[in-house]
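For reference, the chain that follows is the form predicted on its own, supplied as structure tokens.
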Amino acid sequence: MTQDIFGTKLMSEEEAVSKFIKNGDQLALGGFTVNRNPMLIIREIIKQGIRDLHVVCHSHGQGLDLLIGAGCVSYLEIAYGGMGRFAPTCIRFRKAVCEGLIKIDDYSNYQMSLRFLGGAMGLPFMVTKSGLETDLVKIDGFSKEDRGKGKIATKKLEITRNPFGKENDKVVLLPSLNPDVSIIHAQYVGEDGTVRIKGLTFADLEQANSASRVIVTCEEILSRSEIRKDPDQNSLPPFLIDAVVKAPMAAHPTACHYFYDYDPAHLRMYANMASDDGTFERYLKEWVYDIPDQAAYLEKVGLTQLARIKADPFLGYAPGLDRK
């Protein structure tokens, strides 16, 4: 075992949160939807109680509801917001918009993807024509009060003239993303801090390369001889990553593909504990206050239900699931 991780990356969920991650930060949250949220962190944040964070990432699910639904958010700027087929858009965000609890701006898919790109790669900007005559481009969600203040860009956008094109050629231009904090949940780490994801890998990688400090949640832990075999298949190098914490099934209820897929039966339980306040404190006291670890929160799931998800080792995912 190498010092490198074992002396100074691996940590508990806890150390790793206390010590990366502080109130008004700029987190990125890696996944998409039901796959690969890094939830064992994102309970961990809401039980340190941590506030006031600028919340930034492509698309979300489960892992975003519940920190906007735990009163950690105050800044928000994302592409889409849902749960699949059992929120297509998350509760707890919408409630919190529709209420004015949070203040948001939304990008497509696409130029977020190229904001992430854009600070991995240290530039201050991107350009695209992605937008144009939508009203992407039109309305601004932010005030120009919260304009400048932390990380919020001064400007949404910047539309101009295409300086090689003609005269009536607009580009848009993009403000960059350097979150303070990347998570991510992978299926594999190096001794070394090597990291590994199997399967797609959404704009994990470019929010971790443009992030100030990123924080990787695991299934396993390989031998250097073990990560070195087909580097192809590696993501992220051992210097960018800050903490490493090793934890089966930290993306849970999400999948994680080759482990396991996303637990129906849990998000159907959420949702409808979602859709009132009282059921959904009940729901963080049950499923995060209450549980002190991984462990525990494993058990409570139960091992009749961690067996129905358990990913086909060739296919990568639960055949045969009801997934109603």
The other form holds:
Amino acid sequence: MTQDIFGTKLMSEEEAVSKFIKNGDQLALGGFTVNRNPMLIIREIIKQGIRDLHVVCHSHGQGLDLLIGAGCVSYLEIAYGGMGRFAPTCIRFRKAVCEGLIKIDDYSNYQMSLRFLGGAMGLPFMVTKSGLETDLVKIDGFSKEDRGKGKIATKKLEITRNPFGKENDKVVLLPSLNPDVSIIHAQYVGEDGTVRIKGLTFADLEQANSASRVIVTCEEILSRSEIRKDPDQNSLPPFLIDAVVKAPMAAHPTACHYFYDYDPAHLRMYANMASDDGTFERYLKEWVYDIPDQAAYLEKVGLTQLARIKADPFLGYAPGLDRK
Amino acid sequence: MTAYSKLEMMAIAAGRLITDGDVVFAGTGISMLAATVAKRIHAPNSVVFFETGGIDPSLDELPLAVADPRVMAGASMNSGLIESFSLLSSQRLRTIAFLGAAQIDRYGNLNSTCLGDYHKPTNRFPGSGGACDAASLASGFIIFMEHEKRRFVDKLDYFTSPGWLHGNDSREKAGFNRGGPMAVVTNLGIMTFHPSTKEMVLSQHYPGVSPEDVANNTGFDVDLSKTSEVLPPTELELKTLRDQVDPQRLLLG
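Now that the form predicted on its own has been shown, please provide the structure of the form predicted in complex with the partner chain.
And the full complex, kicking off with our chain again.
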């Protein structure tokens, strides 16, 4: 029987970040654009002034944009940076790429997901036919000098002949990923450390399975007997998890299925403030640096707004929410 | 006859390209309207799924992103990206993807990454996401575009998603075992690809649009000789789109 998380893995966001994330780490971001971004941990990374991160993700949105805008990211391997209609291209991401403030290398969503899966399986590479002949396989975003440094693969990828196919049958080999840290937000963690994600899992499981360290924030802690009553529903075993932070609405302003919808009002406000350097700095001050903890954050969002985005327990989202 | 917008015409025209039983890989925006209107009218056995892992959700409310919790509600199942791209690639299914882009060339190759030099872009878009995967692996794909010269270009600034590559049999020779662009649905009409050269041709233009309008808004030569006028939206199509697909008018405005 595994030890429970009390006094061991259960900790504050401050402790989780200072213990498990350091300058220069390769960091995998859980969630997908408007959903289950590990926002509390991302805000804490910014507050602790962690720098030079090498972020790896498939499609990301709010969390990624905030991290880039706050100057925490040096290298980025990514498939998509967007927030749906709120910011079709992430705003600080676009600015940083156009101004050369970060080094970026583009892959596709499937390619990035396969790279995490490859890392989880202990394989050096994965194979796909996605991207043959395109600039995704022809243009290397990173310089020769950067290749092989830290966790940057020695090559972006390799095109080779299918050893089981005809002469011209080509495939793409993708280097696997084993991030230093993976951060995810889940609905539930058991007292034993078992993680349960409801709704779509995106590539969170592959990211967690491939990483050296995993930080999970969660809406609720369930008793050991409760979480083990229905193991079919569970996503990750306790021994892969290093830190558990209990923090309701830690994915806000992104959605968390069955708990809350994305917050259209906040996302619109963010898009406006992120468009200008001065107002973006103000956003960081008001919503990140000046906020001591999650309780203060939720107080600033306000009860009225929290009630608006509260999810219907059967549908999983907030029906009729004004999303215009 | 009821008046209709260009967006409604586009969604309905694209929806007509879906056949009953298709497994449709949908993005957000207009592709959701097209897939849903087809399902509610002539393709009840078609299935909509999302790259995020949501398979056949009820879509009672229109999702605004592929990770919107509305793609998880009333679904057949909720999974993840690996599962979704495996379905997309399944050789026993006819999987049709809807894609958008910032630029397209005469062979249906797409750019959704950047303008200018990749290392020093003048503008940056979100990137491939699952677009390159869908263009590479699905049985076929349909593209939505605003019909403008700066978008229909001779040469892409960045080549994100593979269409017919350099035309003729170049796609097959490159190692793709199926797929390719089927049609481009724009605000002016529907473009398809020549069966052997794979060059873009104007197949249908909308009522009120002339073939010359299409030529004047395309940055390369396009064959106009085979075009005919599109059947305008029927009352049933419009009513379904407005009352059942987007009653909150999130996209239709």
